[in-house]
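A lone chain, given as structure tokens: the form predicted alone.
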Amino acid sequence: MATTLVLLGHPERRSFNGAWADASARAARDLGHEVLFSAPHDEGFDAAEGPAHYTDPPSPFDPLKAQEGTLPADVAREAARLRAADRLIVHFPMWWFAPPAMIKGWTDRVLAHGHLHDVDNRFDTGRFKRLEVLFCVTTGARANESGPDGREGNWQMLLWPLAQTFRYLGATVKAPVAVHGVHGYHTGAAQEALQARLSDTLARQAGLIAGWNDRANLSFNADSDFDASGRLRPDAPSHSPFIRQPG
């Protein structure tokens, strides 16, 4: 039986992001998956890494060295969930052109050096090659503002650092899903139209999860695409503007 971990990165459990995460959990259960649900805001998870989390932190504080030791209880809980998962569905809003601090802090602390990765176990040799990850994202901006030529910036490129984070672990990252124009300032017909779109998204989530295997995967460079210095080989392909041939 597969295990799906749903991670909610919104502070309001009653938000659309919360309802969308619940829809993902229901869909996975309906497929017979064991479902784990992580709501860090509700579970007292501290997103800011620092020496206060450790009983004997190195001085000066070095997070990589600190993480090699005994993990704090909240990190150990989240890491155990991640280790158990075959699929990870991350629900969050885009705030200031990036995932919110809770999601960034969750990766900073939970993806602990020496436990979930190390120098010899990353990218193609990562420990999470069985893990498949899907981002379900909301933006406050309209869809046409969030595309490649939009003034808000391409929402999919804004997700690249988070996708690369899970690629670092060895995971497969699915093409993300976004619902645009989600904010609390709509009124009248605009509010009704938004609610119809949100309801439709929730209704279609079961189908999206059921079609998981048919969803495209994001492309990343293989380890062999880089030379001994870590630079992209001249004959290697480029899958993102973040890693490309110079010039």
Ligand SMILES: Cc1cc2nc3c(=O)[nH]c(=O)nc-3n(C[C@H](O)[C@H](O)[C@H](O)COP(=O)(O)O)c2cc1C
The other form holds:
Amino acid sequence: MATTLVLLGHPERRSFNGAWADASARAARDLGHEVLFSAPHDEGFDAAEGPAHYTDPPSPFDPLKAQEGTLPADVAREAARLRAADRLIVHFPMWWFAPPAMIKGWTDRVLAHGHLHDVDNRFDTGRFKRLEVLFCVTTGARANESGPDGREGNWQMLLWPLAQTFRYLGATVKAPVAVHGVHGYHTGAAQEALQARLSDTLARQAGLIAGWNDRANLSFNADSDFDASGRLRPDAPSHSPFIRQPG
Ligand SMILES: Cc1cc2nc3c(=O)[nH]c(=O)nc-3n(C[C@H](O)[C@H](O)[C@H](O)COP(=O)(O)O)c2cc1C
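One more: the block was the form predicted alone; return the form predicted together with the ligand.
Next comes the full complex, and the chain you just saw is listed first.
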């Protein structure tokens, strides 16, 4: 049986992000998947890596070396969920042009060095070849502000560091999904229109999850696209301005 892990990066379970995550869980269950649900805020997960998490941390504290040892219980629990997963669906709002600290901290701590990756097991040789990842994101900004040429910055580009994180693990990353203009300051007709859009998003989530295999994957460079020093070869394709600036 396939396993889907839903990871919710929102402090309020009754938020739209919470409801959307529940819709993903329901949709995966309807497909016959075993569903695991991580809500690190509700589970008291501390997003900040540091020596307090370890019984015998290296001194001075070296996070990579600390992670190679026995995993803290909360990290071991999350890592076990991730290892069990065929699919990971991450739900979060954009906060300051990036995923919230809880999602960043979850990756900082859970994707532990020496356990989930190391220098011999990353990118093309990552341990998570089986894993497929989907980001479901909300922005407070409107679609035009959040898209190409938008003043908030292109939301898909803002997600590249998180996508690259899972690519580093060897996973496949699906084209992300966003709902824009989500905030509690609408009134009257605008509020009703937003509620209708949000309800529609929840109603369509089953179809989106059922269509998983038809959803495009993000493109990343293969290991062989880089020379021995780690530079992209001049004739290699460019998939991200984070690696090769256009022009
Ligand atoms: C700390 C913080 C930072 C935010 N930064 C952004 C941002 O950079 N871009 C944006 O579009 N919205 C931003 N917002 C708005 C949230 O994205 C928006 O409130 C959220 O998507 C609504 O989803 P929810 O109803 O599930 O909380 C921010 C909100 C907070 C609380």
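Quick caveat, the model's predicted, so the values are computed rather than measured. Just so we're on the same page, rigid core means the largest C-alpha set that superposes within 1.5 Å between forms. Shifts are known only where both forms have a C-alpha. Numbering follows the first chain given and starts at 1.
Superposed on the rigid core, segments between the two forms of at least 3 residues with Cα shifts of 2 Å or more:
Moving stretch: 245-247 alone.
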